[in-house]
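The chain below stands alone, shown as structure tokens; this is the form predicted on its own.
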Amino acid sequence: MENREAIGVFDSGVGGISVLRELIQIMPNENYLYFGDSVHAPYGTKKLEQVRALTIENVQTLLEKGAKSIVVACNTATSAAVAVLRKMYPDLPLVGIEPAIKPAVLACPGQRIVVMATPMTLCQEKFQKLMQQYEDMAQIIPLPCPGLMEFVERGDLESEELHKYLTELLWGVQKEKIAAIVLGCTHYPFARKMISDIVGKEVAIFDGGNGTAREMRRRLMVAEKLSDAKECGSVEFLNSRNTQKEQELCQFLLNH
């Protein structure tokens, strides 16, 4: 694979993966090269400065390797490092990602949304901004989900365990009627389905992956770097515990 075609998709671990399958639904022609972290993961628990440079020293590696653009597919990271990776890199193509309380809002209009994240991410000032725009067009409950992406760390998607755990961390939040879910970490997708079997189908579940890579191609473009080829891209996934497990776990939740 030639890495310097390709878009570079960073992560705490594995949980950027449902990022990277949006990119690809968008951009099927792209190279793509996936690198997480899942030595240092969670990243949700750290420090800021700890996170920020974790993040930074990440970026780095995957421009080393050739990545033409950077999409920073996990909440935390982007709320710690992506404005000083802007202005270290100002003519990359960068994409962070944040969780979608806009699109929730738009739908929901002065209804009860709560936000699933990692603690870190919701005492973030980015995210604190983000909640405040919004707070007087419906009610916004951040809810802290320690723990939560350890099940996908582990590929565990459908367990009991899973399952209590979820039900017990919403339990609070559905005393009163709830309108949508915002899903603001990229780990957590890949639970959705049980979060949606224990909510209700009637409750709206939002994530940002699919607006983070639509903003990616807009960048490609303005950037003239999009890719003309013909045929379908190539992945290839970097973890820094490098094990032939996280391979095989990178390709399972690839094809989940």
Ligand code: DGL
Given for the second form:
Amino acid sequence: MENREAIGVFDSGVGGISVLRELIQIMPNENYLYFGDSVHAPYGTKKLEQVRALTIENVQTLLEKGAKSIVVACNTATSAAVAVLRKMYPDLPLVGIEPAIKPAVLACPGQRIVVMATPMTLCQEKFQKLMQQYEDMAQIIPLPCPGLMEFVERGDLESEELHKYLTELLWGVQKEKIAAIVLGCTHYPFARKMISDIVGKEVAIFDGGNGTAREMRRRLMVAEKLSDAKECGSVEFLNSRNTQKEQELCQFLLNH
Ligand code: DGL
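What about the form predicted in complex with D-glutamic acid, after the form predicted on its own?
Time for the whole complex; same chain goes first.
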């Protein structure tokens, strides 16, 4: 029997498309419904209650449109709302993303690992607990990056202004040797190349997109909700800023 319901993917804006790419790579025959809340972005500098309410509302929109499962493809929204969402929808295959500290620590034990994320993600208890879990195994350095997601929201992945922003941001943590960088916000993989050019190719860069996609596949398998279609699925972009420009940006980032 064919099951063509969509996997719902949510982010505060266009960053979650970095996770959508990983989902499509491992489950090309699924349909996807992506919702970006660009009108209210950034989430990472807002109040916790506000991010929680916006996340719940937008996940509900995806469910009303028929999503069979939800990926919260936003580290900030995950830390603010995923526990509440799990209580609200106990039977829903629901996966949130969190900074990929574990693979970075396993690859670079005892070394300096920088975690780039939004101020809100780094302040939350969820992140503090994650850091405590690994702090005996490596030196973990949180680096808040207010302002970085806005470049991606503008589709700016290559400008001199972005280069200057990143150079200044990373200058302090680079005074001592870094072994790895964890991209703890789904917008940042779009700036991965520039970050790598600045810190050097020897610094390993991790993000949680692939792990999140694999976890969604596992959950769907357990729930017997994986599509058995033979052909490639579709991708539909919804955005609270519903303009042609936003649609074009989403397509551009998906193909990037
Ligand atoms: N993409 C979001 C994340 O993964 C955050 C961007 C924002 O500040 O809204 O944390």
